[in-house]
Structure formats: structure tokens, C-alpha cells
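As C-alpha cells, one chain now follows by itself in the form predicted on its own.
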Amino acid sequence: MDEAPQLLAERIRHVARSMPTAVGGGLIVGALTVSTLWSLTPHRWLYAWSVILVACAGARLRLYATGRNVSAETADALPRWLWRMRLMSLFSGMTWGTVALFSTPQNDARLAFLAYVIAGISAAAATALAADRQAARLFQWTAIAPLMLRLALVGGPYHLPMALMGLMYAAYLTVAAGRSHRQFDETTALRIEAMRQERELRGNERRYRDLAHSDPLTALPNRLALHARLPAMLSLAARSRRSLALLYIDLDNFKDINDTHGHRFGDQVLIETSERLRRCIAADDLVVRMGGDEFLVVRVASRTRDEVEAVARRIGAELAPPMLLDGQNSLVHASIGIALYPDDGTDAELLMRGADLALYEAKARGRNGYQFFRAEMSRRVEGRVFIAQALRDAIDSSQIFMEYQPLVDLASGRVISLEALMRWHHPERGLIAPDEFIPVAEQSGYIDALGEQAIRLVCRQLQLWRGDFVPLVPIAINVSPRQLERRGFVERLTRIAADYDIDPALLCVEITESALMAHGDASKEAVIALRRLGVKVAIDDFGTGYCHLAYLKRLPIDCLKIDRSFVRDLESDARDNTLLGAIMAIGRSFSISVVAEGVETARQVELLRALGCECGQGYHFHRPAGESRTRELLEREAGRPLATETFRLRALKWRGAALS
């Protein structure tokens, strides 16, 4: 058969949910036409009429049970089952075409009820198997020819014309059935292609939502995904009163990795890492890509913090193995933020953040390691909030001043430079220090601003003690390593230097050693523009960075300024000497100034002496000082009188009628 299987079995299920109708109608209109007959036809044909009836409507009443539930999947049982259906079609119409030409005398005026009887058993067949035109097309004929022939063969006045009209009646009902059967087919093959269509939009869209949850390179699932299942996981917890972890996952080291190896390598990570995630986890735990390098772990069924401190140490060691990558061994480390439900929140917002704020933590911490959530981190970043929203504020406002602490000769105890300290003045929390702003506009991006400002005060502070004939020397700026990565920073201090008419060589850089490191290339250029200008270069913190000794001799560096922390037990322990001693040697062999820092003691001023060290920087000798303190300074240095209110605007009026 052509048909196709769709098509047919819709079909054969339409004809079988019409069987029970057309198999009650004739049922009860053989019953109508045995009683007709019963005085009129010997009693065995009835007998076995209804015999034939009844079991013709058993068989139809079988091939509904059968027919009604089909499927286009079983396309090799449509065929079977559509020619039983015709056969026993066939069989039903033969019976009754028998009965109408044996079973009823001659010139009985009842065999025109019969004639109408039998018209309207074919009308039902007709309209009930119209589904099926073939089965309606035997049944009519089988049914009704005999009907007619009988009817003609009578020859009675009336006799031939009914015959006329029955041959017309069934004709009719033939085109009909066609009719109804082309209409069928139409309907039903509209309504499954409405279907298929249907199926393929729910399949597409199916397709979508999954490619819309699913991270393209490693497969897991997004942070849509995420946010779409992660509220689920909690009402299922919630209702079983089982707890829930957030372990909140970020690479330390993979910026240096695409910056090293190029961004395909990286990827390559990515996926490696995501496969080791697979195998640290259970089969109803979640991993989920969540963007860049960071990872998120939903582990349910955590009762207790050590189950979970199990499989932060756990994911920890099986990221720690290097990665074999193209040839290529790669190291990867990881930092983790802990968050547990319930104790740290009840909706996934709430856990979400707290998972953040702890993997915060253990990035500042030294990174490789994990930390849980506590209720001081939520309040640390509100006050890094409240730091960034006010510091916007802040700028290039009379908030931000500057202080300066001196630098000394050792040897002779007079000051030979400044270090300029930014401070900021809140008008409500009041002084802020530096190591809470600092580090917030590094992050929020202010630092720039922050660090021209800097420039921009101290360059405006030696004008002002120049045109006041205050003594100067050069100040040391702290610069931050974003600064130096910014295109344009030297030509910007070149402009400002400019604007307020001051010679570069009082300015002097202080990088720290760490950013020396971090940012060698940027640094480098930096440091070599700024020396042709004719600014100093001092490396900060010197013995905390692991400075390579190669940068010491390729970069024009004017000053090393060591690290507290080797001063501070100077005078207890013998290590310290030692290394201070190395340093001292490190700069003679480069040419290269010292300054110690956090000088406290005059034992430590004897030994940094004995040990060669030319300067010293520390609260022993001075504290860092507004302008006016300073000024004071500079002239008691000079060996001179303080400069009094009439001599200063005696002096500007002096400068005034020069310049005029």
C-alpha cells in the first residue's frame, strides 16, 4: 500500500472507534428483521442468520479492540488489519443480501419494508466505515444488490421502480463515502502535519533551551542552567531537611597561561579542568561552567563541614596533577569559596554571594586553598562598597591630601628626600587609611585617577615652596602597577610636571617589587621613559617580590628601598644581617642607593650603618607630616629662620614685580 503509515493508522483508528456504533445498529436492526420474518421464513435460516450475526459482531467488536490503539510504528500489522476489516465488510453485506433474496416469500407487501430496512442498514455502514472506501463500497453492494435483483425478478407494479431507486440510493451512497473519504484524508493529513510541525517546534526548542544551558566548550551546564535548576535543588533539600554546599571555583593562574600559551591552549584547560571536576563529584551533584575560569560545584546531601572541607581538599588535588597539553605540561591551581545551605542562606542569591565573598577571601589568603563563608566577609564588602561609592566622590576634591615622610642621610642624619603618602579625609568616617582605599581603587578602577591626582598635588606643593623660597628636594610618588600598564602615564606626568612649571628631576617612582615582577615587560618600558625624562626610579619593598637580579642590571633603577620586615629584627636576628648585608652589596655592584624602612631604633640605625646602608627611612627619625610641619622641616634643614607670614607675601610680592 502507498499510504502513508501516519496516514493509515489514523485511519484504522477512526474506523475502529466507529465499529461499536455500526456493530449496535445492526444488531438491533436484525433483531427488528428476525421478528419481521418469523412467521413468514422457516425458523433454521433465522437461527443461523443470527448465528452469522452475532459472530460477525464479535469479530468486529475484536478488530476494534485491536484497531483502536495502532500506530504508525507497527507499519507492517496496518495492512493485515485493514483487509479483515474489508473482509469481514465483505461477509457482514453477503449475509444480509442472502437473507434479503432467500428469506422473504414472494409478493409479500413486507419485502418493501425489508427493502427500506436493508437502505438503512447501508446508509449506517456507509457513513460509519466512511473512513474506509473500500469497506463501505463492499458492504453497500453485497448488501443491497440481492435486495434488488429480488426485487426486479418479482416484477410487480411497484417492484421495479424500488429496485430503480435502490440501485440510485446506492449509488448515491458510494460518492458520498468517497467523498467522506477524501475529506478524511485531507483533514487528517493537515492535522499531522500540524503535528509534525508542532513536534519539530518542541524539538527546536528543546534544542535551543539546551544549547542556551550548555557551555559550548566544555559541555557543562551555564549559568543559566543554573540559575534554572539551583532553586529546585533547594525546595528538594528544604523539603528533606538535608543541607546543600556552593563550592565557588576560580583558576589562580590561567590569565598567565593565555598570556603564555595563547588562548586555544587555554581552552584545552578549560575543558581538561572540566573533566576533572566530573570525576571529583557524585552522580546528583551539579558542576556548572559559569564564565572565563570560574567553576561552581553544587554538592547536595552535605550534612556535615567536613564532608565538604573533604571535597574542597578533594578537587584541589585532582586540579594540582600537571596538565600534558599539546606536549606542554601545564600547572593549574585553584581557589574555592564555600557556601552551605542553610546556614548561610536560604535562596540561591544569598548563597551565590556568599560563596563569592569566601572565594574573595581565598584569593587574598595566598590563593591554592579554600575558605567557608563568614558573616565579617558580607561586612568587609559592604565597607569596600561604601569605600568605592564614596571614593568616587573623593576625587580631585580637598578630601585627598597629601602627607610626607622624610628620607635620611645615616650618616649625617640630614633629610635628602620625601615620600609623598596620599591620605583621605571622609567628611563623616573621618580619616581613612590608605590600606582600605587603596586596594579598593585598584579594584573598582579609581586608581588612575588617584594616582594623576597624587602627581598632580605633589607637583603643586613644590611650586608653592618654590615660590615661597622653601628649600627643595626631590619626593618619591607611589605608583601602582595599573598606572604603569596605562598607555600615556609618562607623557601625562610629563604634561602635569609641565603645567606647574617643575623640573622632573624632583620627582622620583617608587614601584614595588611585586609589580616590577608582575608587569615586567609594561614596567620596563615605563622605567626606561621616565629616566630619559630625567624622574627617579625606587623599587619598593625590595626582598618581598623575588626580583630577578637581571632586571637590576637592564632597567636604570636610582634606589632600592628594602622592606620593613628585614629591619624589624635587625638587632635579634643574625639572618637578617646577613641578608641586609647581601643587599648593601647587590647595590654597590649596581651603583645602585639603599634605603632602609621602618627604622625605629637607634641599635638599628648603628647596624644598618656598620652594615654599609647609605639612608634610612622611619619613625626613629621622622613620622609623615602635613605641608606646613614639612615646610618647617626643609627650612630647619637648610640652617636657616623659619620663614614668617610677612616674609612669605613679602617674597610673592617680590616674585611678582620680577615676573612683571
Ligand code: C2E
Contents of the next structure:
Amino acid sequence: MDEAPQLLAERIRHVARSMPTAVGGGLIVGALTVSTLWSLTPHRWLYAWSVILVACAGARLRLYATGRNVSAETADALPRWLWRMRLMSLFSGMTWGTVALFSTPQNDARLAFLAYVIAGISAAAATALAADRQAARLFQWTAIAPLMLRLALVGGPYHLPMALMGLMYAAYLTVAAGRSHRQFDETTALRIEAMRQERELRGNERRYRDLAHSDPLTALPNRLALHARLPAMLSLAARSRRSLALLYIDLDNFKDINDTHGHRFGDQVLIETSERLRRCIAADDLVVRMGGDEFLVVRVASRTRDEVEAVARRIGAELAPPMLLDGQNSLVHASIGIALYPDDGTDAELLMRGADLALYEAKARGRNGYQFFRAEMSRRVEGRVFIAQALRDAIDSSQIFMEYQPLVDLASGRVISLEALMRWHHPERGLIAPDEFIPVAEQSGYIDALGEQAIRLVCRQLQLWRGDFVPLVPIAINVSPRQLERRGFVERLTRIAADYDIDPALLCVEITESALMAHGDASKEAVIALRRLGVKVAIDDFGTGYCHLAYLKRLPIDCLKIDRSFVRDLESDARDNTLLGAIMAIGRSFSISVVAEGVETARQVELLRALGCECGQGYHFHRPAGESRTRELLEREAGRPLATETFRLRALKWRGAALS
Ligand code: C2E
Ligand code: MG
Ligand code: MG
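Right, the form predicted on its own is done, so what does the form predicted together with this ligand look like?
In what comes next, the whole complex appears, and the chain from above leads the way.
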């Protein structure tokens, strides 16, 4: 609950309670002063003035005396000041009283009046500062006593009631002062203590907030701080009609850095990254560590997209130089997603989401770049959410099935193996492409189940064909890096093959080149285990993932599948020709067979043959097809005479157990 209204209500109640005594005390002092002045001067207009003034002063005195208006800052100084204030009150009261006592009609009455006012104000000020009831009483008592004396001595009989009233009031003050003295000192002490505690609490609160709002590793503000500050930055931008840019930054290869160099080194990379990011921003901007390897820069007053683009490029350039940490060099790249206020949203949540979506797009587009948020990104995400939900029901159902695309010998055109390609037939949306649902499955964690289903479907197919005496060829299964990385993958594959009584030599596993690079060690172990089992291993989409040649030397790989982007431009681009020639040479020198993917024309076949490529896969030969058409194809193939003796030997090698 909010404390402010409560405090205010308490204050009002308190003032209301003190009002009667305040007004009463003020009136009594005022009346006494008037009486005294009556005996001093014939200028009657002064009476009215003095009644009002002194009554007010008296009332204020009483209010302050009982009030609590001491700020937390003066609380510490209060005990020191208390006695000084009381002495001052005593002195002021005595001054007033003395003037009253000794002024005569011969003195200037106005001077006397001035003395009263000055003494009254100083007493009021003193009491107000001290907020001390004791000081107020001292003042009133010392002021009243001489007034009464004066009235008694010179006032004559008609002043007697006034003098009596003053006497009673003085007596009340004395008794009340005595009664409340100890209690008051105690309450003052308590009040001071309460104030000190409150101040300490505020300090602790501030310290806690600072701690809770800052990232201990990089000392940058954290996500909590962003949530606290971003709305304020946005409303400031709205008021000053400025724009604002959110740059969501994610390091591309941080997991690899952590995996290869250890977490301590990873921490240092994060610290260095935060330093470099700090260098890229202006004083009004904000850099936040969102957690892990994610950072966010809030750039104030960026008017144009070009300006924001320049910031994104600057961040990229600042992070680009190698980081020399602990004597080791480390290269860090970042992807950046950008959302702009007010174009992409006016509230913090919408902007964060926009920047996040743009970051996702930047990552998907090959990392180490930046992307501005666009509306269709939201639609794409909605599509992904739909897929993730529908996938749960699709796994292990007949919605998922396999198509098979043959790999052919370029010299003879004969089928030497098949690649199994997953298909998903959604009851409402129809056929969904693997490029659309495999990445979602990888992200949502369904890839393990889906991958296992692929292996099971392929093994079951082989079992069925074998039962029907269809001549078998090895079938390649695409395996996602996440699957391969997972502990026990090879064991699960062995178990499934055993369940269907399938010779592992009839299976081939396709791993994408980028996966092999990103998940080096885990993949390496799996590849070795697979080969030991007799399963063949192919590197898929070769040429797109910057594979180190050292990997080819170290890993027992059977086949390189050249990405179709190289084959596509083979006819027009001489560089692709040279590059493919180099890949063939690499294949030959490491004794790895090379397959060209995406062969679509006869001319491409010719060129590939000229380059020494032995195998191809693509629409030019066969499109991926379902179970029955593939069965027909395999049966047709087996009936055809073999073209050459060399090919017969190669085919025997590939078909392995199936033909023997
Ligand atoms: P990929 O492994 O490189 O598979 C080859 C893709 O190229 C297939 O697309 C195939 O239909 C297509 N293709 C074959 N010949 C041609 C051609 O001449 N021209 C063109 N333009 N395309 C051709 P698809 O079936 O859409 O699969 C796409 C990707 O999805 C695959 O690329 C693979 O990475 C992934 N994928 C497919 N099935 C599975 C699976 O069971 N598990 C996993 N993890 N990934 C899979
Ligand atoms: Mg493949
Ligand atoms: Mg491929």
C-alpha cells in the first residue's frame, strides 16, 4: 500500500487534535498582550493588530510544539539543537516579558510592540526548528509571567480577570510541562530513532536496488534495470518528439568459445565485449546485459535509419578485432536485431519483441549482421508457433512419412543409394516442407523424437522391401546437429537397426558441414562411433560451412555432398567450376567419394563428369518419391544390365550386404 496518503491523513488528524490547545494558547497570550498594551498606550488601533499577530504567533507556536515536521536529514542534528532551541525560547520569552514589564507610557508603544513581534517570531522560529513542545512552553511561560506581573502592578482592577486567566494558563503550562517532559523526550528520541531507521532502510533499499539492477560480471545494468528505465526513456522520447532505437545483440559463436576455452575464458570475453560496447554508445544511451551472451543497446535520438545502421556497423567493427585474453586469441561476431521507436512500436514490450524477432532473422540470415524489424517477421513467428504446437501431435503419427531421392552414378545413370527426406502432411495445412519444420523442431526440442522416427521409418522400409525381395541400396538419413550431439544417439540408432534386423552398412548418416564445424568434438565422437558400427557418414551441403580440411583428414568420412548452390551456377560461373574441381581433388586425395547435389540439367552432368565427379543427385535424374514409386524404381534398376565392370564393382561396394 502507498504510504504517502496514510502519512498525510495522520498529519491532518494530528493538527486537528492540537488545534484547540493551539488556538486557546494563542488567544490567551494575545489577550494578555492586549491588556498590557492597553495600560501602555492610548493608540487603540494597535490592539486589534497585536491581538491578531500574537494570537497567530501563539497558535503557530503551539502547533509547531506538538507537530512533527522534522525532516530525516535534521533528525541527527536534533539532539544537539534541542537544548540550544530551548535556551533561545527562554531568552525570547524573557525579552518579551521584560519589554512588557519595563515599558512605560513614556516609551514609544510602537517600539514595545515591535519588540514583542521580534521576540515572538524568533521564539516561533526557534520552536519550529526544534519541533519541541518544551521550548514552546518555556517561551510562553517566560513571556506570560512578566505580563501578569505588569498587569497586577499597574493594570488596575479591571485587568485582574486577565491576570488571573494568565496565572491559570501559566500554572497549566507548568504542570503540563512537568508531566510531559519525560514522555516527550522519550517520544522525541523514538521519533529520531525511527527517522534514522527509515533513512538506513532507504539507503539499504538504494544499495539493494543498485545491486539487483546491475550485472555482477560486466557491471552493466541488467534486464531488471532495463525494465525499470526503458519506459521512462520512451516517455521522454515521446515528450521531446525524438526517436529511439533498440539494438538487440547476440554473440554468434559464444557457445563454442565456452566449450573450447572454458567458462572462465568465456566470462572474460563477455567482460571485454561489454567494454567494447560501452565505447560505441553516447552518454544518454544505455547498454544492458540481458543475460548469457545477449546485450541490448538503447540508442537515444537516432533520427534516421542510416544513423542506426551506422551504430550497428560500428558495434560490428568494434567487436571484430580479435580479443587477446589470457594469451589466447578469440574472434567474436555478433548478430544484431533492431527495432525503432515509434515506427515499430510505442511500448517497451512491443519494441523488445520486435528487436528480438529482428535478431532471430539476422541469425537465420547467416549471422554477423544486422536486421531491422519488419512486420512480416511477426507473421513468420506466428507460423513457427503454429508448427511447434502442431508438431507435438504429428510426431509418431502417420502425418510424418519419408520420401526417397536416388543418388546416381553419373557415368551410367544407375541408382547407387537413396536419401530419405522427411515429409509432413498436416490435415489442414497440407504438405509442410522440412525446411519449415525441421528448424522449429530443433528449437522446440522435438528433433530427438522426430529424428528417431526418421531412423525407424527408414529401417522399417528396408525391412519391408527386404521381405518383398526388392533389391536394397543404402539409405542416407539426415541427422540434425542437436540429435548427433545428444548422448546415446549412436546407441539408439543401433537399437532401432537391431529391432528391424537391419545391417548398419545399409544406413548412411548425413551431417551438415556447418553442424560438424559448430559441434566439433561431440560430432567427432559420434562420427567415429558410427563408422565403427559400419554406418556410412556423409557431409551434407559441403562448401557452405567452411569446413576445415583438417577435419576431413581426422574424421572417417565416406562422402562429401557438394551443396547445390555450387552446381546451380556451374554453367555460368567459372569460379564454381574451379571450386568444384578443387573439391573433387580433395575428395580424391582423402579417398572420399563426392556427390553433386541439385543436378537439374544434362549440361551440368556433362560438366560434373568432366570435373571427375562420380555421383549426382537432383531433379535431372529423379525427384524425391514415395514408397511405391521408389520400390518400382529399385526393381527396374535391378533388372537392368550393368554398364561396365568398374561400375559393377563400385555398386557392389555400395550395396554392401544387400547384394552379397
Ligand atoms: P538436404 O539434406 O540437402 O536435402 C536435399 C534437398 O534438396 C531436398 O529438399 C531435395 O528435395 C532437394 N533437391 C534435390 N534435388 C534437387 C534439385 O535438383 N533442385 C532443387 N532445387 N532441389 C533439389 P527437401 O526435401 O525440401 O529437404 C530440405 C532439407 O531438409 C534437407 O536438405 C535436409 O537438410 C532437411 N531434412 C529433410 N529431411 C530431414 C530429416 O529427416 N531429418 C533432418 N534432420 N533434416 C531433414
Ligand atoms: Mg541431405
Ligand atoms: Mg544437401
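Positions refer to the first chain, counted from 1. Values in this document were obtained by computation on a predicted structure and should not be read as measured data. Each form is matched to the other, and the largest set of C-alpha atoms that superpose within 1.5 Å is called the rigid core.
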Aligning on the rigid core, do we see the C-alpha of Lys561 shift 2 angstroms or more between the two forms? no
On a rigid core superposition, would Thr260 pass a 2 Å threshold for CA movement between the two forms? yes
Using the core for the fit, does the CA position of Asp576 change by 2 Å or more between the two forms? no
